[in-house]
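Here you get one chain, nothing else, as structure tokens; it is the form predicted alone.
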Amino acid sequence: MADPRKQLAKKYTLDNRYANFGETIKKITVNGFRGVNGLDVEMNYPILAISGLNGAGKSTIGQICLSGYRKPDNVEKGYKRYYVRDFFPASAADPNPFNPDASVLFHYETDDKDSPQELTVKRNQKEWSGYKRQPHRKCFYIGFTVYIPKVERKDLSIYKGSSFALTQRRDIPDDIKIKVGRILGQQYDELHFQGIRHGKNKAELGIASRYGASYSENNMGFGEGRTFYMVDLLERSPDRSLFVIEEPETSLHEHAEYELAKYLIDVCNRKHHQIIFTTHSDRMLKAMPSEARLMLYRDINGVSSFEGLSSTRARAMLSFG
């Protein structure tokens, strides 16, 4: 049987790339974010995992990439665009997130694989310029916050649970439902998000069923619930969207970490997205190929960075050997 991680990078070839995966980013350069100056990450793979020691800037790449990007044309309604200014907010607190000169080049995958489009973003004054020229992208950013267990956060299905209405059902195609399960190491009856309402206020819960119970969100543990709300979402983003996910091994057994970055190479070979996602998990990088690698490390000289690694060599810098 092919190696996926194979067909994935023969796909990403130079002469491959911009027929199946657009105008992807091929690479970016960082000067000025919060210590990470004149750093450049080639994106050569459609999948990166950053790793480093916690601080070494590993959310600060993911989150500029969100704003390499104009939202398409005839979007959904509610769909907002990333800028520089949703990740790096200056305040009493953090008057200089970024230097004054701060600035990233983009550079963007073409029909001419010898002519990449390249564009700054950049401080002009008070404000950032050089977002007219961005290709067009959706972006999705899995950040730690965009899946909190609905009983942590009270939402609408807790603090109205006697009398809430239920609206509108969106079942979950058994596919998605297979690959969930193959994750967790579960095998599900059934999975689906079921709309909930209370006045003017609207919501949606994910629903499990298996070994004959049923059960909502607000009664799965948070690894369960963020890979079935992750796996969805991929699975139901158009093709070739960005996604930015951090740590996306968070409350995970073992087994499943690594089936996790196997879906993730497996949905990228279906729908060409490209996945930028930060990890400590060895099992995580063991998965991945070498070429999607990338190690940072900082210290009184700023922020390094490390392609290509041996997942024995990524273990040895995260646990000091």
Ligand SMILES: Nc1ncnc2c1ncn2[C@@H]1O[C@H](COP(=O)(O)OP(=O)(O)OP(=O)(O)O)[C@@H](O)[C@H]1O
Given for the second form:
Amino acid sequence: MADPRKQLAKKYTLDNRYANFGETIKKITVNGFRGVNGLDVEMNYPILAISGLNGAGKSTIGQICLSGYRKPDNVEKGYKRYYVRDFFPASAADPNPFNPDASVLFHYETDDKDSPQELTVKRNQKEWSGYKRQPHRKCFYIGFTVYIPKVERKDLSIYKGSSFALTQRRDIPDDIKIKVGRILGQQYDELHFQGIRHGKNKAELGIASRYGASYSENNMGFGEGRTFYMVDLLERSPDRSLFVIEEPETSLHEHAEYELAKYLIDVCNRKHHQIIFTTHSDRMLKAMPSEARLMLYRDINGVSSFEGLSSTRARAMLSFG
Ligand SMILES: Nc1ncnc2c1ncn2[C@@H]1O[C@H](COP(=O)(O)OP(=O)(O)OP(=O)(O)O)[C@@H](O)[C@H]1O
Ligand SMILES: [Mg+2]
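Show the other one: the form predicted in complex with this ligand, since we just had the form predicted alone.
Every chain and every other molecule in the complex is listed next, the one we just looked at coming first.
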């Protein structure tokens, strides 16, 4: 069977990229955000795995990419596009998260592979400018707080646990159930989402059945709940969306990290998403082809990048050799 990593690379060659992935980000040049200056980041693969020591600037790059697109027409009510200001809040405690002349130059693919569209978002006095002509695309940020166990945040399903009503059920296709099970190394009899309501408040709960038991996400493992949530989102979002995922390995066992990396390659092959993820996981880096790896390194001179490293060299950077 053909290597899915190579299949994906083939779809992403410059000749095929626009037809398959649309107005995807080809490159960004970042100037003046959290000490990241004059840094070019090229997307040489539909997935970019950004790694490096804590504080290197990984999340900074992912967050900036999310600010590169306008809201598509016909999105559901409540969908909000991301802006730079959402991620770099200034305050008395944090006077300069960006420089007064900070800018990001976005290069987007177009139907002419030799002429990418270039647009700059930059700081002008007290405002950011440059959003108006951006392409339209649905963007998702799977940060750390997107999936928090409902028990920890005292959700409706917890504090009204004795009195909420069940509403609509949302079924999960069988093949998605199998994919979630493969990542987690277990077999599910069934997975679905259950709507709940209390007064005007509504929520949705993931429900799983295995080993003869049925349980909601309120009694799931964290890795299990987060994986279920993440896979569901990747599968039901429109094709060619942009996903920025913070440390998807969070709470996963060793084999699940590797299987999740394989799944990300699989979903990009099917749905032509662009996925940027930050990671400290040697296993996830190893599962990616070298052109998907980006290592960041910060020292007194700023942040530098190393593209296309072998997994051994990437690991050496993370483990101090
Ligand atoms: N105002 C600032 N000026 C310069 N550098 C800053 C400023 N604010 C934050 N930083 C740098 O940005 C870093 C945080 O960047 P970021 O969140 O992108 O790191 P990260 O690589 O995602 O880290 P982690 O692996 O811990 O999530 C800080 O550790 C600090 O070095
Ligand atoms: Mg981070």
